[in-house]
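Here we start with a single chain on its own, the form predicted alone, put down as C-alpha cells.
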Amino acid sequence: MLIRQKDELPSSEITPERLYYNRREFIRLAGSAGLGLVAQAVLPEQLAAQERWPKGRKGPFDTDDEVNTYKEITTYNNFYEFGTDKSDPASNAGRFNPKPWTIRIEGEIKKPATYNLEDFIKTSKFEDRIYRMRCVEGWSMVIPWRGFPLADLVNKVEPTSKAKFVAFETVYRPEEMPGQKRPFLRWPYVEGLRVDEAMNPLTLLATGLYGKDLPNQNGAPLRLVIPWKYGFKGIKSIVKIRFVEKEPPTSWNLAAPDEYGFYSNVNPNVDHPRWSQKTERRLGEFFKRKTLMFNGYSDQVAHLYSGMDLMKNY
C-alpha cells in the first residue's frame, strides 16, 4: 500500500516566526475575553506576510525595528493638501506632477541659488536611512529613506552669522493639491529649524523610500525627515528654503499655538491638550507601546535642548 507524503509547503506560504507568535497572542487574548478562534478573523491586514526591505543591512543611522511595508507607508498618510483623511494622499495626490522641480535658497547666506533638483541630485551624496517616525497622533511607522543630509546644503550654501533658523515652505498649487482650496490651514504650509537642528546628522532631505523616489502622497520630489520629532515637522515638496535670524513661524503653531509648539519633539511627558502623547501604535501591530523620549534618538539629539525647559519649549 503506498501512502501519498503532503507535499511541502513553499516558503512564500510559511508565516514568518514573528508574525505567528503576534497571532497566537492576539489568539491568546481573545480567547481569554471569549472570542475564542473567531478572533482570527479580525486580525488587522498588515498582519499578514509581507516582504520587507532592506535585509541585512544596518547602517550607523538605522534602527532595528522592523520596516513598515511599502503599501502601509504610502496608503495611511497625513499630507492635508490632498484631504485630511489618511486615505486622501493616496487617492488625490495623481494629479500632482513633481518634475521638473527648482528650490529657491535665499537670506543670511552667502551664496543664494535657484537649484534644479535633477541637478541638484547628481552632485549630492545619496544615503539610505531607516528611521522610527512618530505622529502627534499616536501612530507611527519605520521608514527606510533615500536622501542626503540637510547639513550638505547648508555648507552648500554658507550661512552668516546672523542664520539663526532654517525656514522652508511647501509649493502652492490648488490646481493639483485639492486640499489647498480649502482652509484647513494657511497655504502654503511653512515649517522651520534651528539652524543646529538642521545641522544635526540625522535631520535628512529625502528624495526617496524603500528605494523608489518619493511618491506623490508621501511629499514628492523632496521633503525633510527629522526622526525624533513628530511627523508634522517634516514638510513636504520642498520649493523654498530660507535662513533667517528670528524664529519663523510655522503652519500648526499658527493654527493652534496651545497645541503645537515650534520644536515638537516626541517626549511622552508632553501631552497634546486633546490626548495623551505616552503611547503609540505602531502601523501594523495590534497592541501599544511606550513612547520613548525623542522618539528614542535622545543619545544623537538631546544635547541641543541642554539646559532648555522642554515643557515650556515642546
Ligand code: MTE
Contents of the next structure:
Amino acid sequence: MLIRQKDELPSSEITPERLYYNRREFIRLAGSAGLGLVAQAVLPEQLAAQERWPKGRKGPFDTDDEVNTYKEITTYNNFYEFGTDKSDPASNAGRFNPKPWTIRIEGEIKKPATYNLEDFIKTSKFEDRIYRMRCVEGWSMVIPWRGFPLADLVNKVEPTSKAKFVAFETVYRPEEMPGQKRPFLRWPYVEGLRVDEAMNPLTLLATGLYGKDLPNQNGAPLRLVIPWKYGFKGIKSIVKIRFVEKEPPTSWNLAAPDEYGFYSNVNPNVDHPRWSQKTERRLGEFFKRKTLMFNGYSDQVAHLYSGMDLMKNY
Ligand code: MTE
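Having looked at the form predicted alone, could you now put up the form predicted in complex with the named molecule?
Below is the entire complex, every chain and molecule, led by the chain shown above.
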C-alpha cells in the first residue's frame, strides 16, 4: 500500500479431497498419454508439485482460473498490524490468538447482538468459493475461500430503514499485533460498504481458505472478502460491524484520500495517482495480464454503480 514496503502447509496436511482429486486427475492424464505404470511410479513427486486446491467451477460464483498455492496465499500478505512487508504477517502473527472470538453487531438494526464466533459458526451454512482477488498495488491471486454470505448475517439482525452503510472494525491488541504499536495507520483498521454492496451475494464473511481455518496472517478468525474491489477493502480479524446512516471512514482513505476512495472497485480505466491499474501480475506467473473491469465480476455487480461517475467515485 502507501508505505513501501510460515506457516507452510505440510504435504501431510493436504486435504483428502485434494489428494483424491489430484491423484485421479493425474492418473487420467497419464492414462490418456499412455504412460500407465511409469506414471504411477512418479506419482508422489507429482502430487507434491501440484499442491493445489482443485481448479474448476463447482458453484455459480467460482472462477475456473488456476488457483494459487496455499504457500503463495499465506506468505505474501498485507496486514499492517503485523508489519508493512509482505512477509511480515506470516513471520509476526504467531502470537495472535483468535480463539475465543466475539463480534458485536450494532447500530441501525432491530436486533443488536454479540455473537460468540464458534457458536455462530455452528448455526451457519458455509460454502467454498474460488474468487479472483486483486490488490491495489497490481498483484492478484485466486483463493479458495470458505465462508458465508454477509447477507445471511444482515438478514438476521434486520437493519432499519436508516441503515445505508455498514462499518467494520478490526480488533485492537497491540500486545499481540506489534504493528499497532507503530503509526503505520490509525488503529484500529476500519472499512465500510454500502448496504446494497454488503447484501450482494458475492460478498463473503470468510472464516477459512483451502478448506482450513484462516491462518492468522490472512485475517483469522473472520474477515471480509469482496472480489470486485481492491484488496484493502477486505478488512481482517473483524470484531465490530455497525450499521450507519452516513458513509463511514475507511483506514486507507483517512491515510491518503487522493489515492484511496470509499468505493475502490477494480477499474482498469482509473489509474492510481502513482501507477496504472490496467494490468496485474498473478502471483506465480511471469507475464502480466490485463485487469478486468470489476475484477471480472461485472455481470454480478455493475448494476450497483449505474449512473455513478466511477472516475470521481474511485
Ligand atoms: N485488514 C487489516 N486489519 N489490516 C490490514 O493491513 N490490509 C488490506 C486487507 N485487509 C489489511 C487488512 C490489504 S491492503 C489487502 S491487499 C488485503 O487485506 C490482503 O489480504 P491477504 O493478505 O489475505 O491477501
